[in-house]
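Okay, so here's just one chain, in structure tokens, the form predicted alone.
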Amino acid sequence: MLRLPDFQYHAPRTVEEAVALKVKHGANAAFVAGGTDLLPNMKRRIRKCGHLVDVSHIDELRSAGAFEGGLRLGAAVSLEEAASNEAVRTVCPAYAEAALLVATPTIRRMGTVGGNLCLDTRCLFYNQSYEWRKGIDFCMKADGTICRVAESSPKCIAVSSSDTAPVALAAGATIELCGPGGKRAVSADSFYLGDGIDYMAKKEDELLTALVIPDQTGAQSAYVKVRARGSIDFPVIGVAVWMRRRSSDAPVEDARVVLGAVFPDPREVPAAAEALIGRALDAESIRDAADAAFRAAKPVDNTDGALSWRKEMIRVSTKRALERLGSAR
């Protein structure tokens, strides 16, 4: 049994004291709020943490609705509360569809939007215990110097194995943090920096505090997730496509199609929206936007199923995701 390291717990009410007590304690302590990503890593020794500064019942973060058109969604709002919420339902499907997509019901009531949008890059050499990783001389990302899935490979290609962070990025929302320097907004496909180590632009001392999407009128969206299970296990592929059209028979004006599990980060592909701005939503234009989700992929040795399938995966979600769409009304 894998036991957590001694900690002392910290329980603020407001942000400005949990900034403060992460201050105070810097590398040596962490911001919780489920813990489902953060504590089984304390438990393999991964991250070393002797102060948790717990966020999960200060009221600011704890908030979530719709406001002209957009959804914003506190940080510690849980993903079982995310996705049952009719506003989010309404405004952004493809959010309640990631949110319900996320482990299992027990993990969905304790985990949280802000913990799934920083959840820590995935690898198969490093999500292990201690003394696994110490067999194989550890890994670049925990402990080591070299990349276990590349070893020529100048920096970690742990993958992004968040399933709302694609959908954050398609539905381009806006992800509000808080430091000792005060708040500041970064847009979601800015805070994702592709590097399995440093993946995020969020600073050590800063807490996300709220994930912002704006207007959505006149928006579809959709989120596909393909996993070894039907439950539990973290995505092996992620889609998250967005578009918008006049109306269904319209010609899509705008479009985003991001892909997660893929890359350390969750990245967009601008070749698969523009096969489909400008032309009717048909089996034509989801043919060739699937097909550059498809040549843009490069998946790597890091996780469940072969490369070969991994990748042809990419191009059935992407067709799934959008005809999903096209049959919306």
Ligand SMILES: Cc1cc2nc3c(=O)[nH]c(=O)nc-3n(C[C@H](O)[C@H](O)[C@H](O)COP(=O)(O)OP(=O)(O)OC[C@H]3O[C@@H](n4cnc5c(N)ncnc54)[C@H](O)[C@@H]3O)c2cc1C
Contents of the next structure:
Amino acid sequence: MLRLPDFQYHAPRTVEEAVALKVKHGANAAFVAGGTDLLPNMKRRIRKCGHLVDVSHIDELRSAGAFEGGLRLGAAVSLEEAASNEAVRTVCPAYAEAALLVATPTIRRMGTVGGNLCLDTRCLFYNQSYEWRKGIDFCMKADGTICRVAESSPKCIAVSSSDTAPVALAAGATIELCGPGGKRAVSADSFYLGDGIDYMAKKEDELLTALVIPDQTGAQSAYVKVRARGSIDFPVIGVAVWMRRRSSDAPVEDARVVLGAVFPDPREVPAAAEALIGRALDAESIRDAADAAFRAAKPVDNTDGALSWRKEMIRVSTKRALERLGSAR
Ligand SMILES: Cc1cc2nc3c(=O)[nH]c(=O)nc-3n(C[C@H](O)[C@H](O)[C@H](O)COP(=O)(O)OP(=O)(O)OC[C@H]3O[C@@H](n4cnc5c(N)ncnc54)[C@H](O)[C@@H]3O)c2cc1C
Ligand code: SF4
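Could you switch over to the form predicted in complex with the ligand, since the one displayed so far is the form predicted alone?
The complete assembly is shown below, putting the previous chain first.
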């Protein structure tokens, strides 16, 4: 059995108090919300924290609701609450779908909006016990020097495996942060950096306070996830699609297609959106968009499933997600 190392627990009641505690204890402290990602990583000794700053008791982070056609989800709202929230289901159904596909009911009750966006990148050579990792002489992301997936790679290519992050990008969301220097907002598409180690634009001491999804009037969105089993498993592929058109017969005015679980960041595929914009959403435009997503994806061998199958599933999942939008009225 893997045991947690000793740590000191802090339960601040305000954002300011949480940030101050993080600043005080520096790199030896981590924010924790549901703990469903951080605590397993501490048990595996890939995260080393002497102080945990629990943000789940901060009222300001616990509300979710609609505003002017959009949504504001506090970072400590659980995925279960977000998925069942009527405003979320109406305004951005893809977010509710993605949240509902995370892990299991128990984990969704613990796991949070903010924790899911900050989820550590994953790799078969990293999400292992200390002894296992020691057996391969570690890797660049924790305790080692080289990448075990691609030995000549100058950077870690561990995969972004958050189910909700691709939807946040597709819906044009903004992420709100608060740190010792004050508050700021970052667009979801500039929040992820494409590096498996340094994967977020969030500074070490910044607390993610909310996810803000802008006005979705006239927009449609869907999320399709592929995983080994129907529950528990992380995505081996996730595809979020978003589009705006005046009616179901009208041409697509704007679109976004975002791939999850392929790169170290959730990545937009502009060529797939271009295949849709200005055209009716029909079998032909869907096929062209799915082909563009397939061509853009370069999965690497560090998660479940054969590479060629995962690449093909990007085409299949993009097609399925767009067909869902086509059949929705
Ligand atoms: C068996 C299992 C299956 C899983 N399956 C999935 C899956 O299918 N899809 C998926 O997306 N995830 C999955 N997860 C991962 C995890 O459960 C979810 O991503 C969850 O949403 C993480 O949220 P949390 O609140 O528990 O995060 P925590 O574990 O509390 O934190 C995760 C990271 O975010 C940081 N953090 C948390 N909140 C904040 C904040 N407000 N500001 C700044 N930093 C913060 C922490 O410091 C930590 O680095 C799975 C986990 C397990 C154990
Ligand atoms: S991609 Fe390479 S460096 Fe990153 S976790 Fe995997 S083996 Fe380690």
